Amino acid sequence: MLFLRVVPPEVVDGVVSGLYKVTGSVVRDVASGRGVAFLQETSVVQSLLNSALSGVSSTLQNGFSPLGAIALIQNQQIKSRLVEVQSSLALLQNLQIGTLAVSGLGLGVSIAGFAMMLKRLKGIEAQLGAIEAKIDRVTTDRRSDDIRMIFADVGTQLDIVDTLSARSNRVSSAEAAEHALATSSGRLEAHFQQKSEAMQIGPMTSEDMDMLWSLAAAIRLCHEAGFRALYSIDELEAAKQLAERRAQRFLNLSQGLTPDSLARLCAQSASDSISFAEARRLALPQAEVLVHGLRDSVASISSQSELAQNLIENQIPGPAYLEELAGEKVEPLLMLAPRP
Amino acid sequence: MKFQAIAAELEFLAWRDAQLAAISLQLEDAFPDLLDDLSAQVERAGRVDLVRSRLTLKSSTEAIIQRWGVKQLNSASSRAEAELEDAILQLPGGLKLDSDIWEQGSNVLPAIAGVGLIAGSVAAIPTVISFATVSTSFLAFWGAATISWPLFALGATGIGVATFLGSKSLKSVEARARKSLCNRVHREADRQGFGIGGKPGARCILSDIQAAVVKAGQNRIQGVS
């Protein structure tokens, strides 16, 4: 390997002991805040996940995890299985299995192939369909149609991004795909904002939280694919700047959401303080997974900006980085050391 | 440097989220004590008080609820301040709150108080509130929400009529009136404490305490106080 290397035990030990902390894909020294490594997932992660997820609910295996109780309970169990198979995965202490649906582990640049990304997209779409079937039919019809059209556009762009290396007009295709994905992302953000605001003015249900989660997953998928398109044409400076801006936009989208307020809104129809407390506490774990997942997405996208900056400083071309990454067949996680 | 500003914003949002959840839990756990105090007050009230001195009952009920609110606010504020100082210490290396960190990020100061559900309470809290002043200002901002007169008027009416019907009937009516009054006072406490029965976003003690704490925290972060 030219740029990436196996994660050394001292980094894993440092995270486990609390000396280091993983923020997004950056391992930081807690005392100084200095980045000590950039983590990058490889395609091996997916096969490990498939193995660890065997025997659990089909919604997880099919690539989308709603905020259901099964996912919450099995989170720790699945993480333990992963660490048993590969010790470096102990780095992912804060991993919520539910976030796998958003974009794999979300470490570094996404290297998931078209089939996997499309599977995620279909999973999200199916989840949205199931949620909307449970809620008000009249008000959701128009919105559903728009979201389905956006998803169809995203599916087309994923196809283009996945075949960039085989195209003669790679640069223009990548730029166009990135632009179209950004447009789709913006439209999905508008849906997210609308849904989020509507939820704050009335009693809400766990379906509402699932809806937000699904929209966030789709926005994140657009970002991952667009980011990879820019890497493939070596537009690292653009990738860096876009990651900064999108992290801020994702942060702004999720800023007004807190687990407590979402859980309180779920308990709004309670008739007394006892049933209020029960309903709030019942909804809180789901709300925490949703909001923490959104914040983790912000950290992950933000750290992609640092990764791009690091590649620029180390004069590592984007396509070469992707090529080396695609060649890894053993390690699920690799790391890039920051420039001294 | 923008990623450091975002990392700082995430730290503060994590602090806010943790405080809001902790305050809900704290008030829920402490609420049975408030209900016990209110029940005891209704039980203690003399027949004359029930019939004539609605003002006395109303003001003592208000006082019990306010005393409870101040106690909860003090506790929430102390915890929030200590945990915010910890969060500030854990900011990414070299980041200082008096630097131009916020301009590097979103060009706006972190809107940690921007939570829709408590927006009404945030608007009612003094702009310059700080952890040093938050506990003494509870009565100032909570004074707007008061217990309604009809709550006590209903309890007194039945007793007033029963006084003409003899002592046995009076005792029975009085017991029923006390129980009924106690239930109504509890429901009023539910409303004032958690906004139960009201619209989402309506002010209640829980939202007011949450708003006071996040606003004091925001002012600390922004260096206002």
Contents of the next structure:
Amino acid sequence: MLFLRVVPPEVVDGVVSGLYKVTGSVVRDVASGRGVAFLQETSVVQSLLNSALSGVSSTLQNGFSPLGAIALIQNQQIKSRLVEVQSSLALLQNLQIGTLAVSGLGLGVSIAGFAMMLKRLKGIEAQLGAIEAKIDRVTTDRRSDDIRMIFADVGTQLDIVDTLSARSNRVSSAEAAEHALATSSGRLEAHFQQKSEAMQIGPMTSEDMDMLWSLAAAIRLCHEAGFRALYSIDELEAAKQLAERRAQRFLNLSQGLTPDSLARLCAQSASDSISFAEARRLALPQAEVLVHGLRDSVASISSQSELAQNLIENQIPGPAYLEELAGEKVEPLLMLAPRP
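Form predicted together with the partner chain already given; the form predicted on its own follows:
One chain, no partners, no other molecules: that is all that follows.
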């Protein structure tokens, strides 16, 4: 490996001991805030996570909501599948289920292939369909049609991004794909904001929170594919600036949402104080998964800006970085050292 290397024991030990903290994809010295390493997931970890979370689909078929199903999966169950492959994944000891729910690990640049990205997109689309089947069709039909059109556009762009290396017009294709994905992301953000504002008026249900989770996951999928397109044509400065802006936009989407306020809105229709307290208690875990997932995703997006800056400073071309990642077939997690 030219740029990336296996995470050394001293970094793992530093995280385990509390000397370092993982924020997004950056390992930071707790005392100084200095970045000591950038973590980068590979296609190996994508496959493992896909396998570890495969039980969610069967749980959904039994009537559980997406967030409710994911909340049932214990952190250790997922991490144990990963630790089987590499001990350095102890770095993920504080991994939150909410982060997985919205955006997978979100460490570095995604190199998931078209089939896996499309599977995620189709899974989100299916979840939205199941959610909206439980909601009043009069108010959702028009929104559902627009979201389905957005997803169709995203699927087309995922195919283009995955085949960029084989295209003679790579630059123009990548720029067009990134622009289309950014447009789709913006449209999904509008749906998210509209749904969020309606929820905060109340009353709301668990299906409403599931809707926000699904929209957030789709937005992050657009982000991942867009960054991949920019890296493929070495537009690292653009990737850096977009990551900064998207982190702020994602933060704006999550502002005003707290686990307690969402749980209270879910309990709003309770007939008495005892029923209210019980309904709030039942809704709180799902609300925590959603809100923590959104906020952790902000850190993940922000760290992508730092990663792009580090590649620029170390004069590492985006295409070469992707090529090295694509060639990794054993290690699920690698490390990029910051500039000395």
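Numbering follows the first chain given and starts at 1. Rigid core (definition): largest C-alpha set, two forms, superposition within 1.5 Å. All of these numbers come straight from a predicted model, not from anything done at the bench.
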item	value
Per-residue C-alpha change between the two forms, residue 315, threshold 2 Å, rigid core fit	no
Exceeds or equals 2 Å, Cα of residue 32 between the two forms, core fit	no
For residue 273, CA displacement between the two forms after the core is overlaid, in Å	2.6
